[in-house]
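The chain below stands alone, shown as structure tokens; this is the form predicted on its own.
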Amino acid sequence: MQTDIARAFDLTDRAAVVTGAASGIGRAASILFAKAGANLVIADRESGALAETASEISKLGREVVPVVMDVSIRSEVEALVGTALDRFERLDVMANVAGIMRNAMFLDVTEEDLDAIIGVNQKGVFFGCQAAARAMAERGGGSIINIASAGMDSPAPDISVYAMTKAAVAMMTRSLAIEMGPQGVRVNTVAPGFIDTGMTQRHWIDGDGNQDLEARDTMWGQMSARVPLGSIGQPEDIAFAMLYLASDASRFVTGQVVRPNGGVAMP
């Protein structure tokens, strides 16, 4: 069977929802989906940065609806999916990207931090999967893309709760893929390695935006030394993996964990 490569990755006039779209991987994925032709509903808690993402998408000539919301609140996630259905009368792609990290050694994790991380990273993804799967099942197909992390494969100090929630995302992906396969809904996870985003930049950029370039170079050197490819990942590296899963190019792929991590974890 001959395949038109451009068509295989084309998202023209499809509708995508992306959470965590104000920055990092969520922003990169939103813009790349738009470049592939999709119309979008994008969501985040950061209204200003979310508006910047929306502006970039508008410049590409695609429709975009920014929604300020909290993925840890089920009703808001359901309303987010409802916004896509109301505006575009379809939902083809759901990318559950929103996530948080709070560093603490296992014995020092507070109940407040435990609840917050689970609320966004685990419950938020679960709610997004539920709402999207229901909408997609009615249309007979769609792609759900969840974001995990290489942290679930390689234990490290002070990220136990984060790693736990990302491992949970991988398993809920498999469970949903089994249940939704007969309805034509594909469900996959992307587990990035160390990526140059706000989540990692906080180690060398303070609350006022001041950069400690020496601290950055030290961390990048340490992380690169652990990666077989010897480099730091960029948000676009993850976005391209997500585009593959969003498009017809991956029509025979479900229940999988795709690991764009430079080789740092090879389970």
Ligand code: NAP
The other form holds:
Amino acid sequence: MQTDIARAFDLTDRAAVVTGAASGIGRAASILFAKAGANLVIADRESGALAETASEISKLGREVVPVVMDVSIRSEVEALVGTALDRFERLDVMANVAGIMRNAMFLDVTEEDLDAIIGVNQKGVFFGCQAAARAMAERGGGSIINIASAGMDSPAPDISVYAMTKAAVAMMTRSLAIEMGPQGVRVNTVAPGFIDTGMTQRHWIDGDGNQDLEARDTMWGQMSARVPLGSIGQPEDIAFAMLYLASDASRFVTGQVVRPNGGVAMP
Ligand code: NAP
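Since we've got the form predicted on its own here, give me the form predicted together with the ligand too.
Then the entire complex follows, led off by the chain already shown.
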């Protein structure tokens, strides 16, 4: 049995695909996976910031292929997995991180917003799981990591559709874990608490990049007050949980929801 700590978390020469890699949690996970030795295919829908993530990974001496795509389009997700197989001839880790949030009270949710959020958060993750699970099963196994949210544990106003999609991701993870376990494919979900990323910064940084620091401090204060550990989280806090699930350290773990959330939800 392998008990060496560094080796248990080592991803040397493994191939990982990470969506949502231009920003926040996806970016932090991509860089951490590269630090652990992985080669990467990183994806997002915007090229500029994705290129910055790619540059950080290249500086670490790992191979990286940036792909501009949309996770809500099945053919683009299948092509993304195909890129990893073409380039690295293997797929060890698939991290379905890309996600969106649009705030609206339940009675005001438009069909357009409903379709957009389901398209990215639910269908995008479904497509990623399906394409990766097929590729991994053919090659003897792998680890799929989906991102949900503490929003699936604690109902809050104006995020009903987001919370619904994240609960669906957790249940889909369990269903897939049951089916794919015999083929060596592990499937887990990470459900972060409130994290300092583009998704949350939009409440205090406007479209032109202007920051309202008072609004930030108010929001961070309110969020931290609800958390037993007394702070909001950083993208790296989630990336470390993802590294655990990506690596052999979690080889006996599948179908689980891991909750790096400061204790804000303890279901
Ligand atoms: P983020 O900084 O906004 O990163 C998400 C990335 O996904 C963005 O670069 C975004 O691009 C990209 N993306 C969105 N739709 C896409 C699509 N259709 N195809 C490809 N890429 C797409 O937010 P984050 O906080 O890191 O979010 C990562 C994941 O964590 C999400 O699933 C989110 O729901 C989850 N999460 C976040 C928090 C939090 O507090 N931050 C808490 C719990 C869960 P655009 O910028 O162009 O939209």
